[in-house]
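Let's start with one chain on its own, the form predicted on its own, as structure tokens.
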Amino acid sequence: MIDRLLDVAVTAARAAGEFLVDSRPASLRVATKSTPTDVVTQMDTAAERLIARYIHDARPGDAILGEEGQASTDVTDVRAGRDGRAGRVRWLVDPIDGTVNYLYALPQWAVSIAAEVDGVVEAGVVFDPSKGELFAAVRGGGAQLNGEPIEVSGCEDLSLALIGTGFGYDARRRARQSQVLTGVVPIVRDIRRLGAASLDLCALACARLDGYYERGLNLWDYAAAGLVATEAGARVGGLHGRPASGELFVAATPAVFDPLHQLLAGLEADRD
């Protein structure tokens, strides 16, 4: 059932990754969301109808919760496996991750799909059309890269580790990120902000990074690249033992994950 589902999630990816590019108008409209810089473009939704027509066509029983709002009516008893039913699948789409790279032309945006099932994320795809890369796991089958294996970077040391971030739309959170961020420069190799979590995630799992966290991710945000991730060898949580979650996302390799966790938890990082 697994490998159909990672099956399903990588032909809906692609599609998805196909359309945003070659479709993509030379004038965007752009809406907003929670705040002025939280946009949403016309591709955005039609991107996320696309996708929700695969599955529905593949599976038309199962749920979907999409960040631009194609849900099925029954996602909340789904995830809380109210319904009676084992072994129900949702859906967690996030058509582009990276909405404001893809607004402006910037290479590092994706498309990310994961399938859950009784609560549990067990497949997740993230497409990278610009770059042709195609990142997929299932749980318990490893991480991969356009078919091939892949594991996090044998970085052992913080003060040597290159460490992810992101930042939020509401301008007071991202105030206190930054206060966070001055906390943890003098400390690692260096920062990266590029602006797509699922891609930041995949990263890490790639050896590209070796750590990440963000306050403010949404499920869809992290789902399918969390597990990619850990697949991939990477530990993953929030922080004094919570899971990973939006109210913080913490990864990094097997090593340096106990002192960015440290470091994280002494600046406060899971608090505005």
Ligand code: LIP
The other form holds:
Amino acid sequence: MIDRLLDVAVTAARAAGEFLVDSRPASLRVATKSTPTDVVTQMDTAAERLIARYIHDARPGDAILGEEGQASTDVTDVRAGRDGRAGRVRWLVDPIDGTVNYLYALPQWAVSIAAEVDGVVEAGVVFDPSKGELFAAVRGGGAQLNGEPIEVSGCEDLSLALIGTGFGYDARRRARQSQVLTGVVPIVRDIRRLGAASLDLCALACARLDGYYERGLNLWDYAAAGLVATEAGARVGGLHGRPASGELFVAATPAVFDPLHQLLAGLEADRD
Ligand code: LIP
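Swap state to the form predicted together with the named molecule from the form predicted on its own:
Now the full complex is given, and it begins with the chain already shown.
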């Protein structure tokens, strides 16, 4: 069953990625959400509807949670996952992770689709059409990039670690995140801000980063890529033994995780 879920996610992600590249109009219609910089375009909503149709055709009745809330537009509204039966599958969809990059035509965005079974993410796909890179993982089955196994780097020294991070759409939260960043930059090799959490975590999974942290993510940002990173050997968590979440998402090579966690805890990175 899990392999079938992965196949559905791969097919839907590739179809959405092709649509987002081939059908991108000369000008995008932009609306805003939580703040004037938190944008959504007609392509975000159309891609989410496309993904939802693929999922519904393959698995009618599964629940779908999408960033743009379009999952139910043309299909039965199954987001609620009404009956809670064992083996309940819920799909977690970010049609464009890195929306601002897509808006600016910066080639650093991805389609992220995860399948959750009874509340546990069992399969995840992150497709980066700009680079033709498809990251995939099933729980316990390792992580792959375009079908080839990937694993995290062997970095064991925080001072030599290349660390990814990101910032929220709210200016007050960004001010606080800048304070945390000031405490991180002198301690690590350097910082990279890619603009898409799913690609940050996939970069960690294939040793292009040694660690990542961010506060304020949504489940759809990290559900698929968090599994990819975990299956590639990363340690993933929140602060003080809490699970990784929007409160704070920390992921790193096994040797870098504890010192990075200790640094972020000292900086109270889980607080606004
Ligand atoms: C983005 C995240 C990124 C974060 C951005 C934004 P979106 O998600 O993937 O890590 O720093 O602020 O939240 O909004 O492009 O789906």
